[in-house]
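Listed next as structure tokens is one chain, alone, in the form predicted on its own.
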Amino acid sequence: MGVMSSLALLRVHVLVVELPGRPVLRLRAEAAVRDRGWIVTREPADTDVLLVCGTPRAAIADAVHALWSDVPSPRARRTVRAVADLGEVLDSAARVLEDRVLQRRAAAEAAPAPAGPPPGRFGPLLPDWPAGLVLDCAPGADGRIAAVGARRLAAEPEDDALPAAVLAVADAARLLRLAGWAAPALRLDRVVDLSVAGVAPERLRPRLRSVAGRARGSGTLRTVLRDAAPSVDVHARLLSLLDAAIDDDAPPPPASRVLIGTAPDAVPLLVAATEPGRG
């Protein structure tokens, strides 16, 4: 391996995508990247490594080819299904990306980028979205939804868990990078990496209650997720699930999802705040 080469796997890109039912690997994938020093990503132009959690089943794959196709070259896209394997996929994905002479036959080879969704179509994978939600918005004369068409693809089971308190900070963590703030956002994240890797709750406190203070006391905070979802609390929930995490519980159930009279640009967080905690 090259001085270059080395230097440039230390800053490795990775798409971790959570297909349906496996939220649980999703954030063991997106931690044992950021344990190598790798860097997780949300946006397929800033991806070195397409890696799908869970089995790409029909009528997903093609939500899957189309980030696929918007990873730009060098890349490599691998499948984990275990979490006992990601150690060997990771290994694996580096090699595919120092290959120079399978990243130039790959390149020649590629296949052309599917259709995209039409519009109005959230889902059934984007950034920080419920993995499988699919949401068709039809705006009424004024631009906001007037009509909502909703399905959920089928999960595939997962035998592993999280307790609720973790799963409660990663779904705070998806609303703060929502709502733009992406600093506290990674803290609660390193909290989940922590969470995983065994760090006991009780040491894990006193980052929450930091992040949790600052978003309680946060008056630009509250207007911006305000303005973005007039239609819920969306501080609120994001406060009940800091505080579910410091007491080490189940946070509350979110509020009723209703999208009908909204902008399509709040989307995204109206969902993230009202679709029932898994992570």
Contents of the next structure:
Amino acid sequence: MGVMSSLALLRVHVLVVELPGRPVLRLRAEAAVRDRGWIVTREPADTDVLLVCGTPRAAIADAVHALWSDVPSPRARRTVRAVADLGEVLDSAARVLEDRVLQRRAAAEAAPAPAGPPPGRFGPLLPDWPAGLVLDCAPGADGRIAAVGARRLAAEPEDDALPAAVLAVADAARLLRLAGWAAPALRLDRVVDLSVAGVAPERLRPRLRSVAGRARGSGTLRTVLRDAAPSVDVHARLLSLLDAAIDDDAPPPPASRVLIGTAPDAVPLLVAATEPGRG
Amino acid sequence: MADAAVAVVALLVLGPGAVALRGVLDGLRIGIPASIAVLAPLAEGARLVRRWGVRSGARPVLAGATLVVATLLRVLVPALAGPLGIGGFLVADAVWWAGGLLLARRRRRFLLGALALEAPLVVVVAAPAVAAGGVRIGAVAAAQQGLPFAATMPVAFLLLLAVVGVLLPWAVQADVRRLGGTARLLGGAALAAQPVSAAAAASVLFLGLGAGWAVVATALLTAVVVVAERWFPRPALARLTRVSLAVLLPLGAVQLAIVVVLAVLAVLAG
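Alternative state: the form predicted together with the partner chain, after the form predicted on its own:
Once more the chain from above appears, this time first in line as the rest of the complex follows.
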């Protein structure tokens, strides 16, 4: 293996795709990725490994293929259905990435990119988006959403579980990422990873209190969230998620979702703030 | 030309240094050892150099290259600006915005944001020119032989670091993140180099430092910018536009007004 390959494999960027119903597997996969010193990315164009968590059924296979077609070479795609397989799956992805002959052959045989989604469609697979949720938003004359159609793809059962408080931390990290505040979101990701690894909640509370304190005291965050999604108090939702996690409790239900009259740019944050806790 | 060479080498060293610092700070949060995280610039570079099959076309690559050129121009102003003097910093800003415009999906909105963010910079660059009585680099440096301008006009000093080092990268960051391959490599390099070039400009404009000490000051100020930017969420461009017009521009204008009044009083007294 050359120097370039060795260096590149130090920070493999993995796009972890959660299929409907598999949030816990996705969280465990992200923890396994970060445990190797690899990076969990949210952008297909910046991805080395597409890691699909769950069974890609026909209804969602096109969406997975659309993500895959945006991933440049060298690239690897792996599907994982059980936590026990994660280590081997990531190892094999790394082997595929460094196999230049295989990469050239795969690039030559790649299927053409599918047509993009219709304008105004969100989902079913997006970064920091509830897996399987599809929203079709029709804009009005002022550019704001005038009509919304929503449906959910069928979720597969998951026989794994994490405490509600851990899922609340993951939801809070998602809100911070969508708000553009990566540093505290990474701290919460670490809390999730340590929880997944079995670290006791009381040992993680100081980190949670630190992030909650920063989020509570940040006027900039409050303003950014109010600007981005004026119809929902996202800041209050974020704090309620963090407080629930600190108390090792389930978070309160979110506010009801109103998308009519909002700007399409606000949809991901609004959906994240109004989706019941799923991790 | 020696100063220009020093500036380029400093940028080539400190730009990856900024990426390494970010890598270490992120690594501390997610549990990656610093000894691995510090290799982030090499690892990222290797990943992106090996890329192919990116369906992006020439435009994003041109945009990324333009952003890199903007950062280079900014550090080369002291050596190459000539009669344009510190006005060269505004030329570098214009090149940065041109690169951003090539990437922007909503060009009109981006252009309005660029104008709003550039307005306080024009005021900030005007302040040392007024205090020094000219735009030439030599005049600005000579005027700081006693007390550096950072002490007499701290608001302008901080505004320059904040706007050029943090807000200009934020304005294009979302578009750069959508890129892959060569365009991503160039765009990422520009984002990494921008705090360095902001620190270099601040060292010349507000600390009056020559090539040697300017490199040391640039390294320290770059670290400060990289750490400080993490304290705040990154707002959307529309929000940055409003903050610039409502807060940054008035702050810069008040600073410039004070500098003008002091300059007039000095002329009258002399």
